[in-house]
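A single chain, nothing else alongside it, follows as structure tokens in the form predicted on its own.
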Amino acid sequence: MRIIAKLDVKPPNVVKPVHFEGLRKIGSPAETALKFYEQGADEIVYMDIVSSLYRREILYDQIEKSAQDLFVPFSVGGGVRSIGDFVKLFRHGADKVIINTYAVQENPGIIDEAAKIFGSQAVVVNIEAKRARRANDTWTCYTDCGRIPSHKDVLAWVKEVEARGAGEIILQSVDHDGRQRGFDVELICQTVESVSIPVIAASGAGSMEHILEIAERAQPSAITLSSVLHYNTVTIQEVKNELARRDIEVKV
């Protein structure tokens, strides 16, 4: 199981939102990425959380600075709308490109096209899931920091993106994001059971117990951590050590 450090970026700072709102400044992307790489992160995820919302291009100089001292996979997303955007991100240091808004709201075919050109391993689909108000066992895909519904069912969408060639899914919960009260276990379990490609569980970790719960119950391919790392609740090595004690295979 991979342990991934996730950076939510509102340039020029890494920030920490709650429900994708109420941003608190953490530090510079380059310094924060290097800190978690040195702590033992298996991968780093860099999400520009406002580029789609503001309809602006991602800031490539920030990507390049953050990537230069990393020797683990570096996944980058934010405002990706074309194959040209994929190319630019790869040229500035990304190993994988994350796409959400454009694919779910406008053109899902970009997943097929990118997978054919760059390979499935380089195409990651981010999903912002929000539980439907009138149906406790269904979730809707949202975009733009959880503001705009797509009217697509999450479990149907994960199957579609897999069929289109995506190599990985990052699954975020709008309801649980930043609250540090635990993951949406039901959502993650159902998603993991619905697809064969790797699912990266995100949103909600506030303690070691939350991390162990999602690892044992849902068995995702990876877990992304943010708040618990930024606030020094746990370190990446402590997480890996505890998972290994539970006989969960990790890179120590």
Contents of the next structure:
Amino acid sequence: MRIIAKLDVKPPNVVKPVHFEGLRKIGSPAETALKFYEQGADEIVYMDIVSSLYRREILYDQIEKSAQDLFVPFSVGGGVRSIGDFVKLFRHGADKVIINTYAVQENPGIIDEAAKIFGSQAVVVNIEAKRARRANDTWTCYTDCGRIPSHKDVLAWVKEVEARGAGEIILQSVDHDGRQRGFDVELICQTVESVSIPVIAASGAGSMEHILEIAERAQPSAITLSSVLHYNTVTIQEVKNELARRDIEVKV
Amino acid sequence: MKREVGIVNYESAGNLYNIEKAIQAAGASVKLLEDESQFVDIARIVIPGVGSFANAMVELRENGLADGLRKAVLERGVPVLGICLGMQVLANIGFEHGETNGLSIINGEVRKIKCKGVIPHMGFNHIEMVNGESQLFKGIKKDDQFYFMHSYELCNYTDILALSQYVGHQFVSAIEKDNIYGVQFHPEKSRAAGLQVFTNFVNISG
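Compare with the form predicted on its own: the form predicted in complex with its partner chain:
All chains and molecules follow, beginning with the one already shown.
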């Protein structure tokens, strides 16, 4: 199981959103990425959380600076709207490109097209799931950092993106993100069961117990951590040691 | 003087920036190879690979990159290192997005991984060397791990340098044949062990 550090970036800072809002500054993306790389992160995820919302192009120099000293995979997303955007991100330090808003709102076909050009393994679909109020165990896809609802059902959408050639899913929860009260276990379990591509569990880790719970119950391919790392609640090494003690395969 | 490593630059080559800086970290300088004439005096060639087989071959055939590569590697014996898809395109044929002829520099076919695990195979994994010593893996220890991200694998039976296991499935993770090297994993994404592979490749003799 991979342990991934996620940076939510509102240039020029890494910030910590709560419910995707209420931002708190953490530091520069390059420093923060390097810190988690040195702590032993298997990968780094970089999300520009404002570029999609404001239809502003992602800032490439920030990405290049962050990638400079990382020798683990670096996945980057935020406002990706074209194959040209994929190319530019790869040329500025991304190993994988993350897409959400444009695919959900306008053109899911960009997933097929990108997979055909860059291979599935480089195309990551980010999902912002929000639990529907009236129904149990149904979730709706949101975009623009949890602000705008779509008509897409999460469990149907994950199957669709898999069929279209996505190589990986980052599964965020609008309800749980940044609250540090644990993952949406049901959402993650059902998603992992629905697809046979890697699912990266995100949103909600506030303690070692939360991480161990999701690792054991949902067995996702990877877990992303952010608040718990920013606030030094746990270190990546501690998480890996605890997972290894439970016979979950990690690179210690 | 620093050794110069040529990187084959095709549109879908993908994470070029990260390949460049890893090779530079291994002590070499970098030259991007964009047409056939640039292969003439190059001493080392790296074929990067984030992409899909069919698309990569179309692009390699444009600008004479495929011809430049074949001449340098097969006629002049220039050491070449294919990374991930860059190793796969060395084969005869690939089955990603249809059936496509490869560079036919080594024997083999590229097929979708068939196993019980989730695909793509994504993450750090071990390699097991099958043929004793290799200059490419000098200094690499048994417990070193490398980052894999792939849905397809190279099926080859004659040039295997290392094998890896994924959910009970064994696949070729490195090949070596004379001056031709290939790795399924991404050394540019594999921390110190990966940089060691680049250093070894830069310093390969012969």
